[in-house]
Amino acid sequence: MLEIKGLCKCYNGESILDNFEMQVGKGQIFGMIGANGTGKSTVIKILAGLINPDQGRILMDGAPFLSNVNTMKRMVGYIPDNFGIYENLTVKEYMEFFSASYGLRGLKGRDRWETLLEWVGMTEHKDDFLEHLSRGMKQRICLARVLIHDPQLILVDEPVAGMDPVTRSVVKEILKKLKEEEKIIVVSSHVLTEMTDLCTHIGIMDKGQMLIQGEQSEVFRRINMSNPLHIIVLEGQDQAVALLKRDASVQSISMEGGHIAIQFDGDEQDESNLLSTLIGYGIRIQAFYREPGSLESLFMEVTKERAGES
């Protein structure tokens, strides 16, 4: 379990996290979602002992993470939005060094490697140069490099920015491997719609403050009993609308043809007892759901409560 406790970090007079609080478990994906700004990547610099932070705690299953600087990286992986590649290297070169560097040398170190090429789709590149690959092969080969030691806290920062597709989906596929490995996993973004497949648990940012955070599907649950809920009648939709409006949940009702949508403030309980009732008058259902959300949709709504509690 990571644990980050009142953290926080000022540049300049400027605060830039502001007694930021995160929990992360083994086997988890936690997305860092916000704005640009918001202290995403102070968080994973932070955590990649790049930086240190002014004040707060940090803990890798209950002990200090950062009293040892040694030991603390050799149990974190950083994929930086900006990688770096040493191009007047072969892709094999490169991996023998990195194997190297953390004391995997000979058999040992190959067979890690050339697992690692295996998983990113690159063995039949071992023997070219990096300069000569694209982009998208830079990326995967810097994601095989990063994994060499086999970290227990992997961090992703902007992980689909500037990806082609098959390199977008070689990240997913392994990050989702690791999580099965019960790796902890950190991903920070502003790319919302590729969050939503990636993560299992989110956080929500917003100046240098997480706002909302949990399993991906539960904050979803209790940020969507605020959108509307919709009923599709065949028969009996003026039964249904007087019945509606005897409900104390219900705050305001409007209506298109059969098709019902009302602003309902009661819970999950409350809905079913409600679909009950209609039916138990003999109205004709065909459809009763809430509408759904996105991370887009969630991350506006949660901002514009804190917006409007400034």
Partner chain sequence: MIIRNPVYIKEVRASNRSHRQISVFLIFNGLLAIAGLYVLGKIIRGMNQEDVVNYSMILQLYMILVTMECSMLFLVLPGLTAGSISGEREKRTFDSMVSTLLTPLSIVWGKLLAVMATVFILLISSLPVLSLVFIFGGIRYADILISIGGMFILSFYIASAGICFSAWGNRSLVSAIVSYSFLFFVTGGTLLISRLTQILGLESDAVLVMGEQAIPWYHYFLLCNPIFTFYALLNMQVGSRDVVLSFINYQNEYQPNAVTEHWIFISLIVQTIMAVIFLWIAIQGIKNKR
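Given the form predicted alone above, I would also like to look at the protein as it appears in the form predicted together with the partner chain.
No partners, no molecules, just the chain.
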């Protein structure tokens, strides 16, 4: 498990990370979500050993993570936002360079990068120059090279920017495989819609702090509790409204035909009780659901709350 505790980083007196906290377990794809300049890349770069934090602790399975640079680098695979591609090398030469950089030479190295090229579907391009490949292909090559030393922690900075559908599906497929291999994957992005598909866990960042984090469905659930509850009634609308008015958890009711939307203050148990009551009174219900939140609405909600607090 990766744990970040009280991480602080300042540049020229300006605080980029302020008591930042994060936990990511094995087999999780953790999406760090935040607007530009919220400190996502700084966290990624600290984890990749490229920047030193001013304060705070990073633990991997309970042990200090940054204390031994070599051990740390062996554990980390880092994809920067621009991929770090050498345009004037062929795919094969690029893979050879990175495998040699991790001490994998000769047949051992070759076997490894050939397998990875196969994974990302780029085997037939191994003799092509990187400058002649599309952005999506470069992304796939970059993903292959980052896995060359079989890292435990994979850091991906803004992976979805400009990703074509084929690459997106390849990347998703590979991340899924890595998840099954119990790797820890941290992805940062400001493209929220893409993260919904990609991540199992999410954390929302603002002004250098993690505002909310957890399993995606759980985070949604927590935030969605403030969303309206929709009830589509086929028969007995008036009776349903009367029952709803009697419920203490119902804050407001709006109705349009058989579609009733209520602001409901209760938890999932209260929702279940309410549904049972309605059915118990013989009201025919076609649908009963919380309005689903999007990552955008979730992000806006959380950052709005924070703005309100400050």
